[in-house]
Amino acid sequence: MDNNSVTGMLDTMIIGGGQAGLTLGYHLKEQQRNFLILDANQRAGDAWRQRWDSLRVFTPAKYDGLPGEPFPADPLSFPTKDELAGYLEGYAERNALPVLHGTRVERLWREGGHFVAASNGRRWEARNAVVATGVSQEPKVPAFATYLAAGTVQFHSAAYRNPGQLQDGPVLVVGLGNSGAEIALEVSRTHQTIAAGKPGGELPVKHGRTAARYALPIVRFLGLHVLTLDTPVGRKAAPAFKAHAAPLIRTKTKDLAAAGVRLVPRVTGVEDGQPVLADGTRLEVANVIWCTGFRDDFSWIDPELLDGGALPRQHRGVALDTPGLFFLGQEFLYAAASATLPGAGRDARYLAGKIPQLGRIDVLPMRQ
């Protein structure tokens, strides 16, 4: 059966075919559920494949595998983004998960006792709907970016691939989270580089194989089991975790300083076409890379299913006021690690046990 010809009532539709959606699909297939994964990308793994060329994941390979299939690499190594993308694509194929690619859901709403998703004139109906679109949805760029001089090359980190995109002249990297630090270090090899902002702390050990063996297991345990919405310390940490950049993991401020990157206060505006810092300094730069994060974009979900445009009341991804609605892969959905490979996998396993079943039905085969 071709996924393009799916008709009738589904048990569950999963919106988003990244690592979270694929993991949930694996568990639903084990339960012989009738489900379909709708994904906007053309290939599984594209969310990783489309990021900058030199990116490596922060978690070692021993933590990067999905259920039933360890990541095929040295357990203490850190896969490239393309290796991870290829693994996800192969995972979907080898497990014959029913993924319909190139399908960006434009609207999700509730109709009677079921959910309806629409895309490009087509619609799918299901008793349960899982929003697994992840955290990198809508790039955030300040409104004053439009006032930069016309000759300035500027783009968000989502569009950054390598230093070849930059013109001659100084580069300003705005935002000092992990993306900002890694990109600033890379472009400093070819351009005079300035990094604006303040990191949200730093991992107190050097990232690498030794950390993968001794320190990162502790970080993983804290992110999965201590910093959760079921613990007092987790509930206290959640708002700050969402509001501030994550601690620097691989590239630290001392690494940037050693590479000659100039660290400056945050950017607050634009004056005469040039960025202005919080201390009033105006910078003369030729390039600006906005490493300013992403915002949730739930504009395609019926407002009645949300809480003022944000996630509704939920516990571990289960919407408390809308039976049959679930969320997966969001930042601190349940724990500090919820948006990571290990965290999304744990959350998906939990949700698979909470989604009501219509009955045991043959799983839809993957499109040939």
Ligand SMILES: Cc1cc2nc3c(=O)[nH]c(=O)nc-3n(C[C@H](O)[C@H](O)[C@H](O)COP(=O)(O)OP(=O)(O)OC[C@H]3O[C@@H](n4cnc5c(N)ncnc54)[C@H](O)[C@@H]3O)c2cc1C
The other form holds:
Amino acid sequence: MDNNSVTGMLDTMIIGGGQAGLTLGYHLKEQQRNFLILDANQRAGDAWRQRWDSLRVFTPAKYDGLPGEPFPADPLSFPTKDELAGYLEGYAERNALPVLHGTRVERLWREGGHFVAASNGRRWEARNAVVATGVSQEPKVPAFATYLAAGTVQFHSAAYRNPGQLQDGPVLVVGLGNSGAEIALEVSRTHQTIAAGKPGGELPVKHGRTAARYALPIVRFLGLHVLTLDTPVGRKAAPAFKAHAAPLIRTKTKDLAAAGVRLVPRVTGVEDGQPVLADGTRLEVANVIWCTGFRDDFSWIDPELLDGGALPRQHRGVALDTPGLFFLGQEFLYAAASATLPGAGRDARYLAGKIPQLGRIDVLPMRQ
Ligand SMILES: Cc1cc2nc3c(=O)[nH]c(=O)nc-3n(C[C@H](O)[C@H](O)[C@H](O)COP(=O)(O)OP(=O)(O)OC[C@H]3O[C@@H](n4cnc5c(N)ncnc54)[C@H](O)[C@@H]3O)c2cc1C
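Since the one above is the form predicted on its own, can you give the form predicted together with the ligand too?
Following is the full complex, with the preceding chain placed first.
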């Protein structure tokens, strides 16, 4: 189908065609709904392709499949990011999901009881709008990064591909979440490496096939069924989940120490062009990789649909003050696993049951 030919009032537009948007598309297709997925990237799976070269997912293949299609790999293996990207691309094709690629929605607003999305001079109208643009929208870098000496090579983990991007000399990896730990271990093979920060805990078992068989099913169960908005322990944990990095899963601090990575306190500023740590130490480094996470970027959504520029009041992705507006793939939308592959399917299925259908009479069929 040529998605450019979709015309008229849509039942639903999904903004973002990563795993969250595609999964919701799968369920809407099952319901024979008139919907369109608008995605900024050129190909399904690009969000994964754009991550660093050596990235392998933490979640075993048995948990990486989306509804209707298991991930085609040894269930206890950990797919590469390109295998995952290929799977998502194939998923969109095999399920004939209507995705319009290369379409970054620049504005979303409400007009006369429906939603309008605009991109590059075109506009789409729908009774329902779902924001599924992911949690890695805007790389977060401290403002003092601009004071690093001009010769310092610095970039965010979102721009990291491999150690070939670095110049000779020591590397400082700032932030000890999973990205920071994995990148620090990789660059330590070619560069003297310092990792700054404190991890938000560590998975107490070694990651790998044995963990995939015995320990990760427990982690998955906790993330899907125990730490949810429906349990007291989940409601208590939710703010911390949103605010802090996840515990280290594969690369732990002892692995970093064994690889010769120097672990130091967090970076608090820059003096004379060099990073300064919380204990006052000034480091002499040639490269800095900011593994400092991401922030939401909803600047393209009409502020009237948001709460002070942030996610509005919602329950499991259903906006409470704006009928027809939905969110998917956000951190702890319903459970600790909400923004991961194992959590994507359930949240999408729930939302698909909540998105009101257009009366048949209003539906303009998609042109083939
Ligand atoms: C480094 C890293 C490793 C991870 N490893 C794992 C793992 O091992 N296992 C696991 O389960 N999860 C993992 N995750 C978490 C999660 O599964 C991924 O972040 C996943 O990509 C989220 O899917 P998504 O569909 O919510 O968002 P994304 O994959 O980010 O997709 C969002 C889509 O929206 C599009 N978009 C954004 N803004 C607009 C706009 N304005 N208009 C149109 N389109 C737009 C983007 O182009 C993109 O295609 C990892 C995340 C990161 C960052």
